[in-house]
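Here you get one chain, nothing else, as structure tokens; it is the form predicted alone.
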Amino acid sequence: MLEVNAAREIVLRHARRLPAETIPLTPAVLGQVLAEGVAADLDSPPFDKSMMDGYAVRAADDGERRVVGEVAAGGSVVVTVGPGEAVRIFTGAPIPPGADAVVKQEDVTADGGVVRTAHSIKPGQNIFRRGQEMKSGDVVVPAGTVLSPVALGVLAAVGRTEVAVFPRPAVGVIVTGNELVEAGTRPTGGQIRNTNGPMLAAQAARAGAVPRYLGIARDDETAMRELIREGLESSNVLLLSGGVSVGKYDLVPGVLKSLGVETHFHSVRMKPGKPLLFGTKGNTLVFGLPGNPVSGYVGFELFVRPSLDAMLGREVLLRELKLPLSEPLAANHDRPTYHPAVVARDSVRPLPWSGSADLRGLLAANGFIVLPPGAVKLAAGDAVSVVLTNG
């Protein structure tokens, strides 16, 4: 069995960044990674402008100043400030010639057409100089930037209506098993509802991919082969849930082999999720995740999510840290175990949990405590390794 870190390195060696595409600059690009640096097409601001409502003046003048005009934001400057003069000005308006400072309106006393200042004035005060934010030709949003609302605002400021980004991977999701029915069906006999399809698709969407649920593959090689073939042809990443162990009805490994998928590993030293398969066909990544829902969830977070980060052009973040326990925890497992937990800023609290079939036990979890193999008895305050899964 491979250790988790060794298995993840194999996955990341095969996870290739997708070719860039140019798309409209809309909120839909949030979270995607910019594929090329973007330069300013003009100075910002394009002129010296006022940062306050007040009066544009000459800082060297003393005493009273005669108001000789007014400039509003978006307006044209048709007046010059001479000795002993002031111009009424508003936030964002261009500074008139002759003025080298703006006095905010709270610091002046106005009496008819004359203003008196209450404080000393420094040259340049309350003026945002031309090009102070950005100069024409400067790269203002570098390649590799994860697009945020602020980045979209800056891109709009430099006139961009389209951007080159690394596209969101298409993730196909197939669940396997004769026992499964969809959520809208009431199970009978030995049937159970399909939880893994919606869960894995949602995990893919949260990771920034475009999920496509392809349905339930019954335990029949011919039918399974056709559904998996469709997934391989239409996906950058194909997720298969269930049927990957060594039982009589675990048909997935053989079907994948018949379709030309090369298997790189088929077992990881972890709990839950030991029988996890990873393979490739061309540039398509294939993950055979165990059918128990918590096993599938953990396998996605440890292996699929980092691969999606790499394909999106993001820095691959493993989201691991050390935190003290908020309460005691005792366990005894034969493999490193991922125990559901609530991760706070300065501590981590283990959740009650019944094992790999207990999906409800994850409902409040935003991470996992990584327990070493063997018997452990931890006290409140002991530091433990934690893997974050939220966000």
Ligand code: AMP
Contents of the next structure:
Amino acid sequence: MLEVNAAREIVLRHARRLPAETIPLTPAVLGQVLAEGVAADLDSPPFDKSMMDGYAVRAADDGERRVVGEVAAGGSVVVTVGPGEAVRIFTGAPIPPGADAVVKQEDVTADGGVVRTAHSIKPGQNIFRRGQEMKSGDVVVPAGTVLSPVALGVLAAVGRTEVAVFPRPAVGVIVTGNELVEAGTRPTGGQIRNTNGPMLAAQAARAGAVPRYLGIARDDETAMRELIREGLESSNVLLLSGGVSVGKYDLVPGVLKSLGVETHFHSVRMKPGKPLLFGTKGNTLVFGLPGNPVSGYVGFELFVRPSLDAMLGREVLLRELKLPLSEPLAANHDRPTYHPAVVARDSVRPLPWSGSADLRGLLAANGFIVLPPGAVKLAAGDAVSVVLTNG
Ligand code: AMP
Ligand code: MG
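Having gone through the form predicted alone, I am curious about the other one (the form predicted together with the named molecule); can you provide its structure?
Then the entire complex follows, led off by the chain already shown.
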């Protein structure tokens, strides 16, 4: 049976960066990846500017200086500073010609239009030189930059209102099962509420994609085929929940086949979530996730999330680390097992958990301990493999 890492490699071979598109620069672009290098369209600062409130002077002069004018931020320079002269200046204002330093106002005594300073003055002090931050033509934000608040500020500084980025993948979500009702309905008889639809859509959103919930497909081939056809047409990634195993009502694999989806694998050596199907149709990736909520959650984090990173043009991070256990843990599973856990800075704590249907047991989890197959008896302090899932 396929191991998790090998299965993920297969997924990543099919996950291609989406074609770039140009979008407005709003906070909605945070985390998207720049598809073009962006150059400065002017020098910054565009003029030598004062970093202090004070007086623009000639550093080489000594003694008293006569104040011959004033310039504030946003103002333009009207006077030249000659020998023995100073111009009153404020932070952000352009340095007047002739001056080569700014003395801050705390360092002078002003008296009837004359200023004196006891400090020595260095040429260039308190002046931010034209082009010191960036020069016109410099590529200041390279292609591949993950857009951050700082990047948005710098892009604004160079006059950009829109940029080319790799778009957010459209992720369609379809849940399957005759037993399902939506959250607004009280289940009766053998019904249960649909937890996977909201959960998977939220996982897609957290991973930087745009989820589209397409509804419940009943365990009926014709109905299922129509909804899945719609999902295939409108999604870069289509997530199907349930119906993917080998039971009589597990219709997803057959329906996918009838719609021309090529299946690349249909089971992975892991617990929970062994019956996990991955297929493609054209450039669309299709994941058939098991219906048990925890299986779906883990399957998304291990396989779907890295594929979304790749489509977004991000580095594919696996968020794996090793940490000591905070308490003993014993287990005996036939496959590598993902056990919900609270991952802290210096240790990891396993949570009480009753298996793949126990989603509530994951509420406090921000990751999973990866347990090897077979009997394991771990003591507090033993190092274990951990996968982070939050953030
Ligand atoms: P399946 O993979 O379709 O055999 O479903 C496995 C288990 O998960 C069954 O107990 C289902 O009732 C349950 N299940 C399937 N889909 C969902 C869903 N969307 N929300 C909550 N539980 C589900
Ligand atoms: Mg089912």
